[in-house]
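Presented as structure tokens, the chain that follows is alone, the form predicted alone.
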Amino acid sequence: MTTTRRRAVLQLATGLAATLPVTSWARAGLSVPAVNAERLRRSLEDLSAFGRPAGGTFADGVSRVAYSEADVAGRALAMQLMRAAGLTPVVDAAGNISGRRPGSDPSLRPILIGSHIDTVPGGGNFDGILGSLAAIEVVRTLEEHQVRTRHPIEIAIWSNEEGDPMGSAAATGPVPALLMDSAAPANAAARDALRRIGGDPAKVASARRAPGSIRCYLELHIEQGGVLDAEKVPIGVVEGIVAIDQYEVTIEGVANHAGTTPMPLRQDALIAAAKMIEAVNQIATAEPGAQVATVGKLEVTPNAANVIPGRVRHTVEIRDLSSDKVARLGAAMARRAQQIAAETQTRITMTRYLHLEPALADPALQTAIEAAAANLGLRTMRLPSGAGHDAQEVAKIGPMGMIFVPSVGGVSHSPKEFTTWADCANGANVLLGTLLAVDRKRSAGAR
């Protein structure tokens, strides 16, 4: 078969997958099956029924936030959507799902593939579900195709991502502190939380994994931005997950009386507040790149009518795939704040309580997805991703790469969250050649 023809072919798997039978699939000598895109379909809207409102369709959305009995419902099709697929779902203490299908090669690590299933409270059903979901069906396609790899290959579904990716972390980092069976009375309740999910907070060391311990992870996931859709490019490869540095800004001025109080006398917190918010922006965008930074939280004390505010709170959040960058920017704001202070007689403190590290892509499996997706005849464009994913505590201990599909508008985290079924198909192949790629790779290094 040339090159040419197989492409099409390939093209019209994507589509078609689920019209025309296996048999067929392997009459046509493809090296590279494809997924059962009507199978996963239903995947997603099978899953869909767990948290979504009262009468509710698919399109209305779920919250199936993590430990909740929607979560519990979810997890157990989830399971049994592993079961078809020739797995043995075990659950570790840590919550999280897995399942693994043995390699012809027992010396080989395994190949990680996955996501996660929880929500957001009134959330969509593609965030994580896509990953999750398009790792069972790939696997399932293995089996139906019967194409033994030589790594074996490991579905990971994470538990709890969406409430700071609790599962993820601790699998791959210390022991989350409200998991330990040790920490404080308060903590109980998520004890309890994780009981109910299968875990056990008092083995939850059990769940890490040693660094150096997979081959790699693949994970793909929805942009949940609006790149892809606006560029009409059906794949993103993932370079990095970027470096997260929020700040707790407090202004201090004077509270005083709004009517009796004249204007050059005012010392007001909330006028030192909105430039500092404006600063924030311009700081952000003065300069070429991807990076992002965002005042989200704002509390005006005494917040009355008619007081001038003494008293003003509010975050800064930077975002960029270089930590020196969102770094830099961090301390450019905090200068300006200074000149602020000066300019409007009030008293600036910025102090920084959050720092989360990027992580960053393998290069060899972003030039692998790539490949996979040229084979398919599919358009690509690298570009960071400025949410948080189980991939980024992953990559602690293994190469990481995140393939993209377009989210329609840009939606995500809300009911109106949709990817084209199409998109989804091509996702879950691509996903599907990248990790055949990657088990065929033999080089040093690459057990």
Contents of the next structure:
2 protein chains.
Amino acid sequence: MTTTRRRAVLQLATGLAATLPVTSWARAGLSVPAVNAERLRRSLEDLSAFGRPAGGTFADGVSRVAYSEADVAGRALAMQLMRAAGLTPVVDAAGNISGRRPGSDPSLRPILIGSHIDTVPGGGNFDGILGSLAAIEVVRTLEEHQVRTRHPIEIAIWSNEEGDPMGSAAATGPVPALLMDSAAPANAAARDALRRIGGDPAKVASARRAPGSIRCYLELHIEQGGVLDAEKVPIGVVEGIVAIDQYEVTIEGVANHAGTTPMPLRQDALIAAAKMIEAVNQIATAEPGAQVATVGKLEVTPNAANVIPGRVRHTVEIRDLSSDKVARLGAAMARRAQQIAAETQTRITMTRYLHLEPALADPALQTAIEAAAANLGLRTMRLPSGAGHDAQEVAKIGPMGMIFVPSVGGVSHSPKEFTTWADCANGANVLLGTLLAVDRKRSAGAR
Amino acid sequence: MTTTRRRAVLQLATGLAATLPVTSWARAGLSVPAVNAERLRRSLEDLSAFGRPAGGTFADGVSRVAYSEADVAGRALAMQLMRAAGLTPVVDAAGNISGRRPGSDPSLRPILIGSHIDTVPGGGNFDGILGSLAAIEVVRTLEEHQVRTRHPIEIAIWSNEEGDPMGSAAATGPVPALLMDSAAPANAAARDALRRIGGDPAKVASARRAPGSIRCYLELHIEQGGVLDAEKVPIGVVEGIVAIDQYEVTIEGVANHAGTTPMPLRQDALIAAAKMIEAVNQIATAEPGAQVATVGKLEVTPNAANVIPGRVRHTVEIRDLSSDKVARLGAAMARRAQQIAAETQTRITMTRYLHLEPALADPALQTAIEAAAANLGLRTMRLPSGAGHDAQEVAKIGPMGMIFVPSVGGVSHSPKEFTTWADCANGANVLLGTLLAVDRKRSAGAR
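Here we have the form predicted alone; I need the corresponding form predicted in complex with a further copy of the same chain.
Below, the chain from earlier opens the complete complex, with every other chain and molecule after it.
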């Protein structure tokens, strides 16, 4: 969507840059090498062949579900690209692919960059993929331009981001339940699957990285929402990955004959549900902020045209960067549910079954991303990530920053998922600029 | 629910009564024999054994689905009861059981009384069954008290009222589609099933009764709604069987990620559906009358907690005695749908897929039922039948009248379906009184 973009490749004055604080970078008139946008595009197109519908094109999207044949083939291509960037790919016991480019200062911890290349069934060619291949392109650019960084640069292509168990979770926390030694068939299947991508379910604990073992983690990703596209802003600076609460609402009315039961004698669970759906929307939009609330799943019993619904079960999902706000909105919806139950002569219960804490992005990294974008003449805006990402797992072991690029029409998890090639290149260049700025910044300690 | 009831059996002054108009019956101080309430109860209890859940009692309801073994056994009991009432049961090619008691005037057409004894799966012991066994009890009472009627009295126990093809439809109209000669597997199955109850699919046309071939049809039935029970009125006088329109509403929004799509950018099909559900209710209740409207079936796509619903399909069913009103309400809902589509940025289509004309009860028969009830000291109220009945088919060949008795709590098509024994006896006595009043009334012609 944007047209402002630099293609000129300027050699870094590395000796000078290394002494400058991050925010002085642009003011000092320094520049950074630019990624090869055509090569980045070609790598996305090449990878799209693995999992593409038979007879389809790039525009038909991809089903490269983790552990599938397509995933195995896609991972092989990614490793080939890593080798072309001068890296030696390694697969850990959780199936994560990594490759490290040494830095000049052996005392420094690595700057980790990456994402994932597995997709949802019927997914698109950008979600995770752009961040993974841009990370490789960034390293290849450093290599081509002989830019020596102080920190080691490490690429991580996390396994199975779209499913469970997530490779990034296994790398940053305890062994995921599905990989624990167990006779349960689901666990056995997960362990078998992991072996197909070179993992070792018996040794997953060995994949764990210690908290504080990285300088930081940077992930470029498509927004998957429509904010940047609508606002015509090429770079999003992620404030954090939202907290999520999910509730199940059960409404008990009385199923009865739709012909013989007069309107005033009804206890219609679906009318109560309709009021709940509107209440959830109203409560979520009644105050300013980026919070979202959704009734996404709803089931009616007995679900026949000539029977008054006796029972409705539906979900309520609430997301915001503040878990306090998420909890407060849920409480307001639960209070409204009791009013609706009284109005409709139904019984309503609302039970929370999922609670995820937010993962906040590091403030200094947000500033660094903004500076890197500004250096390229790219406008930015801060926004929360409503979707989950590997970054929320990796935030457990070090400072995390995320760069978003626009999703055309906000579409994602769909063959129609698209980000313009210009925006892809912008994102990769901002990732490179941020990485170099962080690398040059003298840091006192871990964070 | 009621306690006023006559048990005294008084011999009819038939010669005198025969000359009196219907409404003068009570004023003339005449009385009619009363049915044997205990015998009626016993017959209901006996029939309940066929299709009862294993190890259950009367209170556990019954699954006597048409053509099943339980149906075959139940029909055998009904025929045995008919024989005990002096009738010779006959099974027509559509599986309907009938039995005729001759009248004194060979020029008169029969008064037809009856209902059905098949049930829904997991049904109760009253729906159809009360009307069928009360009809037999009425004839047995006439027989015991040696009451000679002028008209023949004919009992009809219609086959497969709860399913398709209905025996009463086959007896009053063209051969139902499912019994037409055809190689379609569904038709073959229906024809095989019909043979199990003594029908003959090849000769179903022979079961058809000509329009004008009956003096009238009277059917006693449980209300299946909660109006009589709520109003504490023991006898309902049915004004007719309602017209029914069913619509399918399809709402197209845009499915999207529930985390990444800000509230103002959503096109949520379920929010539009919630507004439709409330609109259907509001439009149906905004004017006086007995009309009902129901959203009974609703399906969400893709139906996941973390995805904004992209598509909702739901039904709208509207019922009223006036098909004009039903059409007008549907049109108002369709107009509202377009407003909602505009408000929610969705696309809504509303398509009628079922239209049933009403079957109005004969006004003179309504008056006769009221008089018969008054003669027994029973209060009445007029009300539409929101449910379909054999009577709506039989109305095609002659004047139709229906008597309702209260359903406790309005519950039906459920093992919990119940009508007090006192109300059952009241209904049977009103059926008997109405029959005798009609029999005595000098009628000029067919209707």
